[in-house]
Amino acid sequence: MSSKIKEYRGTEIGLDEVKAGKYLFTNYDTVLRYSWTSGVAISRFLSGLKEGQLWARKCNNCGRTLIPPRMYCEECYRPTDEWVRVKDTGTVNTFSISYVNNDASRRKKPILVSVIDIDGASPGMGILHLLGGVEPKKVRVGMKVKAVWKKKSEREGAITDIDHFEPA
């Protein structure tokens, strides 16, 4: 640190100071209840996943087919026009070989994370998902893949209804 810049540290507030009223402290015992919606586009997308289908939205102005679907085209700044069912196949756009879990612990066996450009959607439109059924050294950009779906009885309307993508 520069000699002209002083370091300022905060002072810990003790329980005695709070009890003495030196600081304002409030503690509310509340139960917060809320609900939320995924919106029209993502709700339809998630419902489709539960049925083993991929749904996208098409913009008739620019001709793009968007997946995940959006109700507005970010290029034309206008509402998208129609629902389009796309294939559950695609192409590896990019991938990563990860030896780290989401809690930052090390993995012995890597996971393969990829962006899959979905067939029937516009170029660059894809989803982030896992690859399986392939050795890390054999994965390549441009590789054709297909979705491996969970059993219908195990699906819940989430992106994880696709267990992974594997080479087609």
Given for the second form:
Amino acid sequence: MSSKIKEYRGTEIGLDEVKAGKYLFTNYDTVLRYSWTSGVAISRFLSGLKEGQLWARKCNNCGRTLIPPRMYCEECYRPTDEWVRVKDTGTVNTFSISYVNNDASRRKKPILVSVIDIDGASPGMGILHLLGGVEPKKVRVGMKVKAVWKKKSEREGAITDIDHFEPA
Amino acid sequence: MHEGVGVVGVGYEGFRPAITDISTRELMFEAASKAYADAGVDPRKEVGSFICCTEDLWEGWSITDEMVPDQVGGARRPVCTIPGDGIVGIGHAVMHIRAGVAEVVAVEAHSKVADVLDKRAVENLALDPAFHRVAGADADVLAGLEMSAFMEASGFGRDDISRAVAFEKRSAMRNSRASYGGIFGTKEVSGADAVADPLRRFDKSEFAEGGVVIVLASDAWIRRHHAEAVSVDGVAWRSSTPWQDGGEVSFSRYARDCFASVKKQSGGEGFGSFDVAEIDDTYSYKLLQHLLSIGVGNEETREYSTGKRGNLNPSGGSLGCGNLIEANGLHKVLECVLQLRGKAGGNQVKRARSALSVSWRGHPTGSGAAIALSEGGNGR
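Same protein, different condition: the form predicted alone was shown, now please give the form predicted in complex with the partner chain.
First the chain shown before, then all remaining chains and molecules of the complex.
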């Protein structure tokens, strides 16, 4: 509320009145479930994660190595040419110290969300993941990091097969 | 005088009940790559506008338009997404060309509907929450209600509709893009399991997956590049009041008005002046309703819908090829362009020089679109 406006005209609706049914609402609950086809590129990427490997695609026209991989180069608009295994190390491109969960609830202990440029991929090619094993105050853009993989028996072919990245 | 616009390239991929080997983005890339190769254009340099026809809830992504540029060649280029049928996308492409926004425009639409596990839930979200989401009143029930009223108002009986279904299914047997062709007798169609009586199993088109890209260009571009083109003689789209909200059941106002508009734009005559037509048949009775709505008489409708007159839905329509949701319109345009090029394969119509497509966006909408096409024309 503005400092000049002390009070808005109108009738405040309280939660108790809503719960009591004083005001009418139209409510509807639904469930929407999807099972997206991973396709050629992402399937290989996810399979690699299960094996503790990171796979990228290379475009021989522009020379870029793309991760996450795709079967086409959006710059050259042509199919990418070959699979390239890249390292599971990289550099912090950017990070955020997040105090909110996905449902917008507050966290007492923050999570460190980062975009990590993967070594062996082209500049600016990276994946979004979590940082761990480091105090929030000590995280820096440009910091070298490496993947901390889950145990092989726990991997399921998902980006979460990497538990987090930690300082190299 | 408006500048003419022509279709200079078409590409497609899929047309199967479920595409399990490639992702949505890879499907779009495959269809678009073929369309650009067909048109002989480099999308990174020569396509000035990209239009994708897609709906977030069918994709399972919010703000889907942010996810489409790369795979259609539109990275850092003018891209827009419209939540509507593909023919509406062509309408926007024509406007872009005539307004000078672009000389060449790509229009994309696709269906990856097998990825949607709760299709019924998505359809139900289109229903008015205050009035229509009562128990059991889903899209098929609305179709059953409309079909019942249509039959009463039009005088078309169960067997009339079943004969049309059998004809469509039979036509689809000659189309490599059709997944739901078959040889059925009228009795078999009429006696199929009821979905929402009188709507029965074969009255409803089954879902299918596929992607279609159409490349359009201005007449000036076509002349400069000596390109072969199919002329867009008229395009229109309308949204009318859905019948359950007070619209009319016995005919489709959107189809009537769209057809009247494209007829005026193209300087054409009645439905019979088109050599080939691909008319929406998402549900069997809608095919007949659409024909009646655009001025075809009852007896002529019976003849068209059973192959005794003209060339109606030689592709097999949606009943034969499947329901491609937002790509239904572009599928019809694709079939018409292939017909006009003489490259429609086993269901090629002889001497096809003009074509008409009419699409509908499905229940509960009263939205449809139409496009008139012809070989060459516009000085080419």
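Numbering follows the first chain given and starts at 1. We call the rigid core the largest set of C-alpha positions that still match within 1.5 Å between the two forms. No experiment lies behind these values; they were computed from the predicted model shown.
Shown in the overlay between the two forms, fitted on the rigid core, is a CA shift at residue 18 of 2 Å or greater. Relative to the superposed core, residue 108 shifts its CA atom by less than 2 Å between the two forms.
Core superposition gives residue 35 a CA displacement of 5.8 Å between the two forms.
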